[in-house]
Amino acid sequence: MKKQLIGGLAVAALTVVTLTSCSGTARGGSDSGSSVDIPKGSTIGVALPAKTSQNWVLAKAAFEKSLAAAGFKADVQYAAASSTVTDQQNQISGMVTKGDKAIIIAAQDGSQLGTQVKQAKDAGIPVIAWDRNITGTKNVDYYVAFNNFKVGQLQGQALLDGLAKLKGDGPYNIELFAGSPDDANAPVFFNGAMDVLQPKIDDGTLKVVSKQTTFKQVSTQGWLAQNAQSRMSNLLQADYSGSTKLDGVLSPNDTLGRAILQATKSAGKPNPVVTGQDSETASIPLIMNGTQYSTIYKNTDTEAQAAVDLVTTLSKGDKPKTVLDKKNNYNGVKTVPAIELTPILITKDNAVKEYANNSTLEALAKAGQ
């Protein structure tokens, strides 16, 4: 997800934690004992996934201005909506061969790269995994994201915050969504909200009429607006006939959640209390009228920005200053180096505030006061 909107380069509170370097030398590998080559106007490979949100469209042009003003070329790849990871595999190890400095990847898959990071490791070329780590192997070097556990807990705070607000005295009807099971960054949204409603599912003040739980049974395939309309529909359908009333919906990103409320709509249903993320041009008028709750901002720019202040780093020979967080950005190998940025909730209360460093969003907010 993921997932900072056109024109800004608002500052979405990047907050690089510095509690440890943990990379053992420039080269990026933690067990590299060689500093790497990366001059100044070399190639950079970026490889994208699929444009399946508004972050994904978003991110090229920031890499490629970023890079630019660091005095990079900037190779810049989306994987073909038909061919997403077979695609994303060739891309990568045609930068491998092409002799791109670094690369930094957005994977579509992180658990089906290991090949393709490892030949990258073998010529010598540090691997950034950006905004979705990369599972399975210890050749990523580093890693560069929104805390993604965090974004699962204000998403959950803000579900609770907004049923109280809009809904009366519990106990609450809710139901649980996440986002794709080959995304790495899924199931840690997903577990970082549980980690605030679990509490409150056991002690009665939420209720999840469907019993559906667990990230298998509420995960999204391909974060597919269409595949969270038509589970929407069948929950209502199955569990919310006659005076049963939904209350509320954990949405992992603003696209879902916009095709969680049309099914509701369509169901004649009033609307629940619905979070997201990414801060979607499309959904800012929707919080601003009272339509979706909230949503997260998570600075496309600004995130870019980072993992190219990255590259620059290690182009200097320097060290840099990373966190181990083994709970947001251990990739079942090993904890990946990190550099976390902090999202921000934003709610009709807050949108204009902060969005004020980006003029689209900031005029979007404003315009439905």
Ligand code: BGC
Given for the second form:
Amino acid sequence: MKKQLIGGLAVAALTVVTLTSCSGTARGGSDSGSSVDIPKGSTIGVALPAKTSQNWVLAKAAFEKSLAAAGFKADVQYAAASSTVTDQQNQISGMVTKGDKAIIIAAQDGSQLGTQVKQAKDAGIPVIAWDRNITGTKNVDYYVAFNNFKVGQLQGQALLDGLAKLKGDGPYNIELFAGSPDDANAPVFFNGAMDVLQPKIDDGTLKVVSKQTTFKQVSTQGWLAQNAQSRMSNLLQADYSGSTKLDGVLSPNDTLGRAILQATKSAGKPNPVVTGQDSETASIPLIMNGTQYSTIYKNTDTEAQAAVDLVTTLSKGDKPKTVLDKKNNYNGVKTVPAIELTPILITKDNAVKEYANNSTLEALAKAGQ
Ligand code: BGC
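Show the same protein again, this time as the form predicted in complex with the ligand rather than the form predicted on its own.
Once more the chain from above appears, this time first in line as the rest of the complex follows.
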């Protein structure tokens, strides 16, 4: 590759590439890492969704820090809470027009970005889906995320473990919650959890009293806490009147877990075993005092760094090491080459140890011991 040559030749090669891009010539795919043009000092676009959970809030600083350290400028934008999808579509088109050299996208609605990622592709700009996949298009080059199916499996296992530990012998009454249908991660989390829970539903260990067990029935529009809280309150009223116990709830993340706990508390029910995800600062004290059973640790800095490392690799003209994992990363058109990180299950037993690389979380866990 020309750009890997040293000295004056490399500069000459870069100049040629830049001129080519100025003339508007569309270049081919960046899957091979061969035709991208990401000079040091150039601007990288980062399009983030609405701040429905703390991980998105943390993402901006994480990207700004790691992009700066890697020698790039950051153009980080959030979809505004009111008109999220259009807002994000406009932001991505704007990044293409401005000439950002790579675009990292955590989709607000992964099925609605086909036009924008095609614009990027036509302009020769690599597109990296981050945390959430972009679906229904071949124009997404890479996907950087935690292993979402594994997140779900860990949540399902945590629910089983928590029930055995805290609720005596089964059978156990449970309810299921999933994330938002417009987030490609949500069904993957749910399928991972059901991979563990379904056999226990089938053998009678677990009873979903409401009988609501399909993704469609249990999903939570917009990942909004109020939607989960009102569904939980309705279920309690309809199916758990009198002495019917609710032993546990599969919650896909911490924000919804706390909303579910709020609903059970308001209904005067004993604390059920509730799972979570994200290691939100509001949930760590609840985990340490036994109110919320578990969460998942997906370090946002590590996840941002993995995307920035990928940009650096591409900028050198190198081919990144990716996996093709159909179960996790098939977007309806192709299995997107991915960099997959490993999520960690957290309960009060391992919180202090696992949060050792994060002073904020470690301090919260220690304070609750
Ligand atoms: C993320 C989760 C987050 C959820 C809601 C998902 O796509 O992977 O970490 O809890 O969105 O914001």
